[in-house]
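First comes one chain, alone, set out as C-alpha cells in the form predicted on its own.
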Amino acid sequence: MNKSDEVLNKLKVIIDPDLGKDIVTLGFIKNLTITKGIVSFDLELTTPACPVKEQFRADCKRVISELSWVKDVLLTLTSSKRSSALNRTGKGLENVKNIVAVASCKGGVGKSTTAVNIACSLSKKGASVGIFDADIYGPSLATLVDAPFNGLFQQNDLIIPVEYHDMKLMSFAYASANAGGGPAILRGPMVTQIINQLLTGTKWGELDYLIIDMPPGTGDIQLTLSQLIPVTAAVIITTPQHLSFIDVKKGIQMFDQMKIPTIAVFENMSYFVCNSCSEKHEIFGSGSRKKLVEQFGIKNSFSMPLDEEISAFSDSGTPLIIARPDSNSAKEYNHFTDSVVREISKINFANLPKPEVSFNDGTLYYKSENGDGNVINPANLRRHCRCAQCINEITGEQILNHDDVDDSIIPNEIKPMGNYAVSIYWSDGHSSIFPYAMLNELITL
C-alpha cells in the first residue's frame, strides 16, 4: 500500500454526521500530495458555513498524524463548486447556489428580524450571502440594516445591490427611494413584475445563500417567487399564539404544494425571563412550536425568548448578530442557522432514501428510511390523526371518538408532505398528516 492510500484509509474513519458517509467516499479530499513526510490536501466541504468544519480539521490532522512517517499535515478548507440550478431564471441569479425562503404567513412575529440575523450568521461563518426583501407594501430591510445608500445604479443591465458587512442587499425600499419615496400603491400584476425585476435583475454575483424575506400571507408574491425560481428550502417563523399557528400551517401547506421543503421552525417571543428571577414566563402562551413539530414532523425547532436588545439593535439598524455576537440570543440564532445549513446540505448532497407509504391489495405498507418494510392497520392510523378536527389544538384533548372510525376505512390517496411527513386522504372524506416519526411508533399497531 502506498502512502496516499494509507492517508485515505485513515481519513475514511471520519464520517459526515449529516450525509452519513465518510469524507473520502463523499469526495471531500482533493489535491492530496505527500512530500518528505508532509501531507497536504484540500478538504472540500459542502458549504463554507459548515458547522463541523473545525471538527473535521482537527479529526483529519489527528488520524493522519497517527501514521509513523508523517511529519506534518497541511490542510486547506474549501467549499464545493456545485453548479447553480438558477441559471435558467435570469442572469442575476446564475451564480447563486441556494435560495432560502424565510416565511411566517403572519405579520408582526419577527420574521424580517430573524431573516436578517440568519443572513448575518451565515456571513460570519464564511458564506457569501445576499438578502432579498420581498415585501413590496411594507419593506423593512432598509430599517433593520443601516447600510450606506447613495442610490441604485446599473451595470451591464443589472442593478448593483447595496452592500453591508460583505452581504448584498436588495429591497423595494431602495428602489422607491430612488424614485423619491412614497407609499407602494400597486395592483398584483405590477407587484409581481417589480419582484421579478428586483430579484432576477440584481447583480448578486456568486452567493452560497440568498435569503428571501417573504411578506406575510400566501398570495401573489409568495406564489410568484415559488414559481419563478427554484427555492431550495423554507424556514418558518412563528410565535406561541394559536392564531399564529393557524397561519403558519397554511404556509407550510403552500410550500408543500410548490414542492419546497420546510426544514426548520423558529418560535419568537416564546417566553420572558425577568431580571429578578430565572423563571420562564410564557406571556403569549405555549404549544405552537410543539404542535408544528407533532403535526408536520419538522425535526429542527428552536425558541427565542423576548429580548429587548433584539428590537433595540434592529431599530438602530444593526443586527444583533453583529452588535452582540456573544449574547445568548445571538447564540440561539447561530444554532438555528447551523440547523438550516445542515438540512440544505442534506438536500443537495445526501441522496438519502426517504420513507415510503403505499396501499396495495387492502394493506397499508410503510417502508422506513432504513429500508425496513412494515404493515400499519389503516383504521388504527386514522384514529391517531392529530388535526384540528380530531384533537383540540389548544388543550390537546382527543375529539375523535375511536368508535366513529370504521375498521373498513382505507386511504384513497397518499402523498409525501415535505421532507418529514405524509398526507393521507381517507375513504371517509377526511385528510390527515402523519410525520414519519409517528409512523415509526405505530408500526406495531
The other form holds:
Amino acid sequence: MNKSDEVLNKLKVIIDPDLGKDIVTLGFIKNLTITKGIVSFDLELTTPACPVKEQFRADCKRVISELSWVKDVLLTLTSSKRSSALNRTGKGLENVKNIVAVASCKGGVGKSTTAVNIACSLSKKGASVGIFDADIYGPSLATLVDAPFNGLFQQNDLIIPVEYHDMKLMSFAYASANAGGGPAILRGPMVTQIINQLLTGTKWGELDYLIIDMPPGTGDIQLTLSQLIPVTAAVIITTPQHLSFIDVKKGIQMFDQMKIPTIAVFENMSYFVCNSCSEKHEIFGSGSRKKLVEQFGIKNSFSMPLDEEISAFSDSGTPLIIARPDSNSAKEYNHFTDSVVREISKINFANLPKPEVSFNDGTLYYKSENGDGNVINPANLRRHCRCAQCINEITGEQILNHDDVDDSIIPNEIKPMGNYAVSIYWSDGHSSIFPYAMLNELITL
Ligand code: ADP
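Condition change, the form predicted on its own to the form predicted together with adenosine-5'-diphosphate (ADP):
Next comes the full complex, and the chain you just saw is listed first.
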C-alpha cells in the first residue's frame, strides 16, 4: 500500500455525524501530498460554520500521527463551493448558497431578534452571511442592528447592501428611508412584488447563508413569498402558549405546500430564571417541545428564556451574540444555529433515503429510512393518533377509546408532513400526523 492510501485508510475511521459516512467517501479530503513524512491536505467541509470542524481537525491529526513514518500533519480547513440545488431567480441571488426563512405565525414572538442572532452566530462561526428583512409592515432590522447607514447606492443595476460586522443587510426600511421615508400602506400583491424586487435586486455576492426575516403569519403574502424565494429550509419561532403550538402546525403546513422542509422550532420566552432564587419559572407551562417531537418528529426544538439582556441589547442595536457572546442566552442561540447548520448540510449533501408510507390493495405499508418495512394495521395506527382530539394534551392520556375506531377504517390520503412526519387522512374524516420515529417504533413492536 502506498503512503497516500495508508493516510486515506486511517482517515476512513472518521465519520461525519450528520451525513453518516466517512470523510474520505464523502470526498472531504482534497490536495493530499506527502513530502518527507509531512502529510498535508485540505479538509473540505460542507460549510465554514460546521459545528464539528475542530473535532474533525483533531481527529484527523490523531489518526494520521498513528502511522510510524509521519513527522507532521498540515491540515487546512476549507468549505465546499456546492450550493443547494435550488433554482436561483434574480441576479442578486446567483451566488447565495442557502436561504433560511425565519418565520412565525404571530408578531411579537421574537422572530426578528432570533433571525438577527442566528445570522450573527453563523458569521462568528466563519460563514459569509446576509440578512434580508422581508417584514415590510414592521421592518425592524435597522433598529436591531445599529449599522451605519448613509443611503442606498446602486452598482450595475444592483443595490449595494448595508454592512454590519461582516454581514450584508437589506430591509424595506433602508429602501423607504432612501425614498424619503413614510409608512408602508401597501396591498398584498404590491408587498410581494416589492419584497421580491428588493431581494433579487440586492448585490448579495457570495453568501453561505441568507437569513430571511419573514413577515409574521401564514397568509397569502407568506405563501407567495415562499413560492418566489428559493428557500432551502425554514425555522419557526414560537412562544410556549398552546395557541402558538397550533400555529407551528400551520407554519409547517404552509412550508410543506412549497416543499420547504421545516428543520427546527425555537420556543422563545419560554421560561424565566429568577435573579434571587435561580430557579427556572415556566410561566406558560411546559410540554410544548415534547408535543413537537411527539406530533411532528421535529427533534431540533430549543427553548430560550425571557431574558432582559436580549431585549435591552436589541433595543440599543447590538445583538446579544455580539454584545454578550459568553452569556447563557448567546450559548442557546449558538446551539440553535449549530442545529440549523447541520440540518442544511444534510439537505444539501446527505441524499438520505426518506421513509415511505403507502396504501395499496388494502394494505398499509411502512418502509423506514433504513429500508426496514412492515405492514401496519390501519385501525391500530389510527388508534395511536396523538392529536388534541385523541389524547389529553396536558396529561398525555388517551381520550380515544379502542371501540371509537372501526376495524374497517382505511387511509384516503397519505402526505409527507415536513421532513420528519407523515399526515394521514382517514376514511372516518379524521386526520392524524405520525412522526417517522413513532412509525419506526410501531413496526418493531
Ligand atoms: P417579532 O419579530 O416576532 O415581531 P421581535 O424580535 O421584534 O419580535 O421581538 C419583540 C420584542 O421582544 C423585542 O422588544 C425584543 O427585544 C423582545 N425579545 C425577543 N426575544 C426575547 C427574549 N428571549 N427575552 C426577552 N425579550 C425578548
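Residue numbers count along the first chain shown, from 1. The term rigid core refers to the most C-alpha atoms you can superpose between the two forms while keeping them within 1.5 Å. In this text, all values refer to a predicted model and were calculated from it rather than measured experimentally.
- Here the rigid core is superposed, and H402 then shows its C-alpha moved by 3.2 angstrom between these two forms.
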